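Presented below, as C-alpha cells, is a lone chain in the form predicted alone.
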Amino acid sequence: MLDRANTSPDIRGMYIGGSWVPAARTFDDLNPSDNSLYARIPDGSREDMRRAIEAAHAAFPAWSALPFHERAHMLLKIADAWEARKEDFIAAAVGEGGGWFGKGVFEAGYVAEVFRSASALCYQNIGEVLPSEHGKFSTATRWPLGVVSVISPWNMPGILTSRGFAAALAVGNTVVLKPSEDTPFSGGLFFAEVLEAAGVPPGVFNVVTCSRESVGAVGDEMIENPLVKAVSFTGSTAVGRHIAAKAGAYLKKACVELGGKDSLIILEDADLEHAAKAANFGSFMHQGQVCMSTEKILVHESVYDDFMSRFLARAAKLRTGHTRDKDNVIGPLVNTRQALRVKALIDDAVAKGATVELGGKCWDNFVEPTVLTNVNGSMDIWNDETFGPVVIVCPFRTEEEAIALNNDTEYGLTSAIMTADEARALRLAGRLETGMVHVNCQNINDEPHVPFGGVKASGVGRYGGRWSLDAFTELRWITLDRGGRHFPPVF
C-alpha cells in the first residue's frame, strides 16, 4: 500500500466531454511529506472551462430527462466502481495529501456511501400539492437547474468532492469539476476515472485542472458563464466570501461549506477520560486540517487539571513524520505555505504570553501537535481558523462564559459538549451559534445523509439527503384550472 503511495499516478490529462484532453502546459503536484514531485498535472486555463462547462450543457437535456431510477442505478454503479479503487484512493490520499494511513482508509470507505445516499434522492418526494383558493390542481415541484460548477478543497479530497456533486448529479444536474491545486488527482481526476468506469454519459461530470496561477480565471469562468447555473464550494472563508459574493452578483446559487473555529466544551459532570480521548482525536485528527477540528477545548475550571494530565499524556503519544511510515499519525500540513502559517500563528501566541503545554516544534512541512494555554482576544490563533496540529485550552467557570467564550468568532460551524446530564446539554445546544452540536463526543462528525453546514462565516446552505436539494433544484409553481377561476365581466 505504501509503495503505492510513492508512485506517481497516470496522469492521462483533464476530463471533458468523456474524453482526455491535455492542457498546453502543466504543473507540479507534490508530496507534502518530502516536497518531491508526486505527479504533473494539467494546467487547465480558462477557454478549457468553458469547453467543460459547454459540454456539461450539451448533456444536461438527455441526462435530466432520464427516469429517476435510471440515474439512482448510475450513482449506485459509481459507489461500486469507487469501491473497487478504494486502495488506489488511499494511496493517493497518503502520497498526494500527506493524510495518515488510516485517514485514508476512513475515507475511502466514506466515499462510496455518499453516493449510495445520493442515489436515495432520486426516489424521494420532490413536490407538493397546494390548497387553492381558485380550485385549481396546485404543485410547487423541484426540477434540475443545469450545470453545476463544484470547486472542492484539498483536505478531504474524497468526501469533499463526492460530496459537492453527488446530489447534483442524482437530482439531474450536469457536472464540471475544479479541484484544489494541492490534490487535483485525489479529489479530481480520480473521480473522472471512476465515473468513465461507471458508464456515466459523456459530459454529465468534467474535470478540469489547474494551477494556483490560473485559478482565478478559471475560478471565475465556472461563475461568470452564463450556462453554470449554482456554484458548490467547499473552503476556507476567505475564499467563499469571494466566490458567494460573485455567484449574488451573477443571481446563481451557491452552497458553501467554509471554516470553523470549533469548541469543545467540558462540563464538570463529563467523562474526563473519554473527552480527553475525543479531544485528542478532535483537535489532531489529519494535523487539524478538518473544518470541524477542535480549535478551542473549554474545560469547566473544577476539572481542568485533571483533564488536562489525561489530554497532554495522550497527546504526547502521537507521532509525526512522513506518511510512509504508518505509525506516523500526524503527517505533514499540505505545503509549505501553509506550515508557515501554523508556525507564525503559534510564534504570534507564545509571544504575546501564550504557554505552551505540548509540542510547539516546526520543521519543513510538519507541526507537532501543539497544545497552548493563556491565550486571548489579542493573539491572532484566537480569532484566525488554524487548520493545523494546534488547540487552545481555556477553562471557564460558568455556563454563561462558556456560551461566551463559544460564540466569540465570526465563525459557526461546530461545537461539542461533554456532559452526564443531557437535558443540561440540549438547554446549552440551543444558545450555541453553530449549524451543528454534538453532545459527548468530538466536533468532528459527518454522515451523508445529514444537514451538514454552519452559520455566521462557516457558510450558505446545507449538504446531505434532502437537504441538498435546496442547493441543487429550483422549485416550480405549475397549476391546473378546471374552471374554478373567475374573470370580472368586463373582460
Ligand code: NAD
Contents of the next structure:
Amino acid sequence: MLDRANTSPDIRGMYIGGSWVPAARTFDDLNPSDNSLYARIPDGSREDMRRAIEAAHAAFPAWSALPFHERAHMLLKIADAWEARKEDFIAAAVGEGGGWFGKGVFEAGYVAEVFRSASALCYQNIGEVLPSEHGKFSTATRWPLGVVSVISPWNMPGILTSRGFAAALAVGNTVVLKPSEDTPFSGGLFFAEVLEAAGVPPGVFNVVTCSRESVGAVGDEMIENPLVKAVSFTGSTAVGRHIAAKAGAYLKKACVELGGKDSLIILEDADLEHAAKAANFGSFMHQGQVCMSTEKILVHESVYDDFMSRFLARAAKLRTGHTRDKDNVIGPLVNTRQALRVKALIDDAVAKGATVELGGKCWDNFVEPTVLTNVNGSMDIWNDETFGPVVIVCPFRTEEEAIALNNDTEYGLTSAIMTADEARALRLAGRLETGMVHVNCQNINDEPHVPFGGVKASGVGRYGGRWSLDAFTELRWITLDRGGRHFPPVF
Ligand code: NAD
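Now the other one: the form predicted in complex with this ligand, given that the block above is the form predicted alone.
Every chain and every other molecule in the complex is listed next, the one we just looked at coming first.
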C-alpha cells in the first residue's frame, strides 16, 4: 500500500453536476516528504464555482424532497463506498498529506462513522409543538437551507471534509466543496469518486479544486453567490475571520472551526506514566498538525522533574522521516511554507531565552519532535498556534496559576487535565475557557456524534450529532389556526 502512496492517482477533473470537467489550468500538488509531484490538479476559477453552485441549486428541490429515510440509506451507501476505497485513501493521506501510515488508517476508519452517524441524524426530531395563546397548532420546525459551501483544511482531509458536509447532506441540503490546495485529492476529488460510486444524484455534491492563487476569487463566490445559503469552514483563525466577516456582510449562516493553542494540565496527583504517554501523543501525533494538538504542558512543580524525565524519554524514541517508511511516525510538515514558519517560531523562542530540552533540528520539510522550556509571553510561540511538532512545558505552583496559564491565549478549543481527583477536575473544567475539556486524557479527542467546537478565536458553531442541525437547518414557525384567533370588530 505504501508503494501506492508514491503513485499519482488518476485525476478525472473537477466534479460538477455529476460530470468530471477540466479547468483551464492545472496546479502542482506535491508529496511533502520529498516535494516530488504527487498529482496535477484542476485550478478551478470563479466561473467553475458558479457553475457548481448552480448545479447544486438545481439538485436541491429533489434531494430535499426525498423521504428522510431514503437520504439516510444514501448516507449508509456512502459509508460502504468509502469502506471499499479505504486502502486508496490511506495511500493518498500518506503520499499527498505527508501523514504517518497509522494516522491514515485511523482517519479512514473514522470517516465511515461520520457518514453513519449523519444517517442517524435523518431520524432526529425536526421540531417542537408550542403552546398558543389562540389555541393554534403552533410549531417550530427545521428546514434544509439550500446550497451549502464547504471549505476544508489539509491536516485531516478525510475527517474534516466529511464532517463539513455529511450532516448538511443528511438534512437535505446540497453541497459545493472546495478542498485545501495541499490535499485537493484526499480532501476533495476522492470524495467525489466515492459519492459517485455510492449513487448520489448529480448536482447534490460538487467539488471545485483550485490553487492558493485562485482561492480568493473562488472563495468569494462561495459566499457572495445569492444561491448559497450557508458556509461550513474549517481552517485557520486568520482565514476563518475573513470568511465569517464576509458571511456576516452577506447575511449567510457560517459555522467556523478554527485554530487552537491547547494546554494539558498535570496536577500533582496524576499518574505520571500515563500523563507522559498521553502528552507524547497529544503533542506529536501528525507532527502536531492537529487543531487540538497539545501545545502547552502545564505541570505542577512538585512532579515536574519526574514528569519531564518520563516524557523526554518517550518523545526521544519517535523517528522522523519520509512517510514511505512506516516506522517514521513523524513525517514532514505539509509544505515548505509551514516548515519555515515552525522553524522561525523555534528560532524566535531560543533567541529570547527558551531552552531546547529535546529536538530542535529542522531539514527540508521536517522538524524533529521538539520540547521547549523557559518560554514566556514575549516569545511568538507562547501566543501563536505552532501547528508543528513543538511543545512548551511550563511548571506551575497553584491551581489558580494553572487556570490563568491555560486561559492566557486568544484561542479556546480544548484543554485537558490529569489528576486522580475527578471532583477537582470537574470543578476546574468549568473555569477553563475552552469548548471541550478532557479529564485524564490528552487534548486530541473527537467522535462524530459529539458537539465539537471551540470558543474565543477557535470558532463559532458546533459540528457533530444533533448539534449539526443548528448549522445546517433554519427554523420556521408554522401555525395552524383553528378558529381561536379573534380580530377587533372594527376590522
Ligand atoms: P487555512 O485557513 O490556510 O485554509 C483552510 C481552507 O481555507 C483551505 O481550503 C484554503 O484553501 C481555504 N482558503 C484560504 N483562503 C481563502 C479565502 N480567501 N477564501 C476562501 N477560502 C480560503 O488553514 P489550513 O492551513 O488548511 O489548516 C490549518 C488550520 O486549520 C490550523 O489553524 C488549524 O488549527 C485549523 N483547524 C481547525 C480545526 C477545528 O475543527 N477547529 C480542525 C482542523 C484544522
